[in-house]
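In structure tokens, one chain follows: the form predicted alone.
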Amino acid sequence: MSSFDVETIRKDFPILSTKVHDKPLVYLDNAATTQKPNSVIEIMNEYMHNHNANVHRGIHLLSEKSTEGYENARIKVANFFNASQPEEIIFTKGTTESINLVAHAWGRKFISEGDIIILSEMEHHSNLVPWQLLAKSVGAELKFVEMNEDTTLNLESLKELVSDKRAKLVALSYASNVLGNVNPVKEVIEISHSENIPVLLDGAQAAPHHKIDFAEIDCDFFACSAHKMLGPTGIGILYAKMELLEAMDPFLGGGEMILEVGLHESSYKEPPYKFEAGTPSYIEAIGFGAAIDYLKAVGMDSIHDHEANLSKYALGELKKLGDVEVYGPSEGRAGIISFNIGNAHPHDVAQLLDADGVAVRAGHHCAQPLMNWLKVSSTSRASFYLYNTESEVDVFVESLDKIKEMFN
């Protein structure tokens, strides 16, 4: 395993003490939405007992104690992925507004009848359904990146799609919730920026994961949700270059976006306040910089290796069972693997391994135009992340191999 001491790294999570039908927990399911440490939830508890007040707008010391704390963790964010200004970073809901944010913003300014949305098939409906509804509103199309056999993106195919004069955008997934595929994001820039086309990121499952530069890959737009890194849920972020947030209209009007209203008309304040409209999710956002500051600690690096180790020892168990399909790419994936066992329907085999305490997600994973595609109904999905071990895959395939004989 990684250089890390991963019992050291459970301590922090009270709930991995948990029992499940009398069984210890074993959980597998977080690229749904991971376990928090005592420190994120230390924090949002301090926030709440001794300085909850509104953000911005007050001049008393509690408000300006939680507007230093919120603002601290949109630094947090910006400095962690190596954005040019915390400007650039926009609090959202999480990952599927942030996507519809931009969509609305951006999107309804900038896309017209007859052009191009690009996307691909493997995209969780967070980075479809707001595409479908902007081509639908406006009368654009929306075309999608083929896959290879082994269900890469055929970076062909983009090349092919972003020549035509007519694409507005490309947005992809950065990784498959559902194969664990991290896609080639740095070569899907340059080729869509070599046409002049900007990118959008759906980092939901990349950020997690591994080291991310905003500058190094030089994205336009990346949204990514804190509860699939340790945060509290009901928070996340736009990323987005500065002029595209200067150029976008608001997504939702009301107090704290404004810079004078008068009763026909208004202006508005400078990004990221532009997009904040209402009181935010302060405490939250908080929570997120304590998660921030958590995976630097530990170190994306480190995180990434004992991930890849774990999957890889568990591709392996799996492949001793036999008459296990799994799903995506051998090599080079993310902590994900999406599978189906002999027979067995996902459900059941959920079902099942939580009565041994066993976590895991059965379903389409909000993916639906890609089980289509894999001629699937639907998916188990086991998913790791850094407190996770190598006795925990063993429980999971011992319960699996007890599944399978009881379906044979």
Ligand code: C6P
The other form holds:
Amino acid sequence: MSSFDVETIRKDFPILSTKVHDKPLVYLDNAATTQKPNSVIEIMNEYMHNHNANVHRGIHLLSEKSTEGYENARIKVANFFNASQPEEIIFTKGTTESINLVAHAWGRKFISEGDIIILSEMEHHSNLVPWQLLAKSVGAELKFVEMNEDTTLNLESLKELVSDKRAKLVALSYASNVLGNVNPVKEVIEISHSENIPVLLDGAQAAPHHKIDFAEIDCDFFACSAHKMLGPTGIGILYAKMELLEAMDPFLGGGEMILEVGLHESSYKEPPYKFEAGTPSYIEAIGFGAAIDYLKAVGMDSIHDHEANLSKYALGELKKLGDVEVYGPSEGRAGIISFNIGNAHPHDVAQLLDADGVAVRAGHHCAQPLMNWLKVSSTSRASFYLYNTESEVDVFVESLDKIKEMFN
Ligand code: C6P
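After the form predicted alone, can we look at the form predicted together with the named molecule?
Everything in the complex follows now, all chains and molecules, and the chain you saw is the first one.
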């Protein structure tokens, strides 16, 4: 695939030709999870049909084939994000597990009573609750970078917070799953590093949508989920710089993460295996590798531009509709639009859209503190990906127009 052609892309996604309620599916819930191309579905089937065996264990051909597929997937992920070595990529269940891994394996060792963990009010619960649990157990304190009126991060507030000698970690979302903000992570990292504070990025909503280069942004930890980037569920990654991984304690204990086990003591393997206890989701990792191949073939810059155009078009059409409140910044937004329409409850809006075949999410989007900041209890949310089209945006907006009339 050399140039971006949305109709050709759509043919690779079997689910996009299904109907819901007798209407063509218009799938605008990509921030929750994305659809899967044939190449991902087929390689997972192929492994289950022909090569399935546990990895790193058997001295037999099938196990070698599985192990090779699993380790190749790690190399693909490392290259995709420009990590300095594949061993810096830990396979996890997804973003949530990756952040919990850091909170346990790094946090419990390096954060102690009186220390400060810096977050923001736009965090997904996955980048909030693990830090609350850690703070409670070690006696640390959580502080929050302020948000400007237009929902962007207030970098002056970050500068002030990191200047406190008790600050030990900055953990922020790269892109908000509600507002669509793409945060200025390079500046955030420069500011934090100037005080020697490591930065964890929750990349769940950023990794699928634009090119990310770990060497360039110099993040210390990065978490994302394959299912939000065309891959399967049950697999994601934690990236961390090797010196951090080496200093961390294990997260889960069990098979495959050990060197030697005695009755009272054990010694552990080097990263990444130290953090991959038990049978890993190797079929899913192989599917993730195929998703990465697909994204690379289309091109992350083309994907970004396509989504930016769709967002711009959708925001213009929503504006014409009137009586629609859209949350988030006017510029620098990913393909995510959270909105409320008149006094209609977001759940009613989502249900009525569904009747027209349009899938969106409604609720607090696992970001209750952000809902409080916005002074709403919930929103509806449309989120786009590489296979969405302007005509799908038209179906969405026409359906909203009917809903608006109904509630008037
Ligand atoms: N957001 C959404 O509809 P998991 O569930 O571990 O794959 O990802 C968690 C997560 C972490 N951070 C951000 C910014 C996220 O958006 C998500 C998942 C989905 O918005 C499901 S709640």
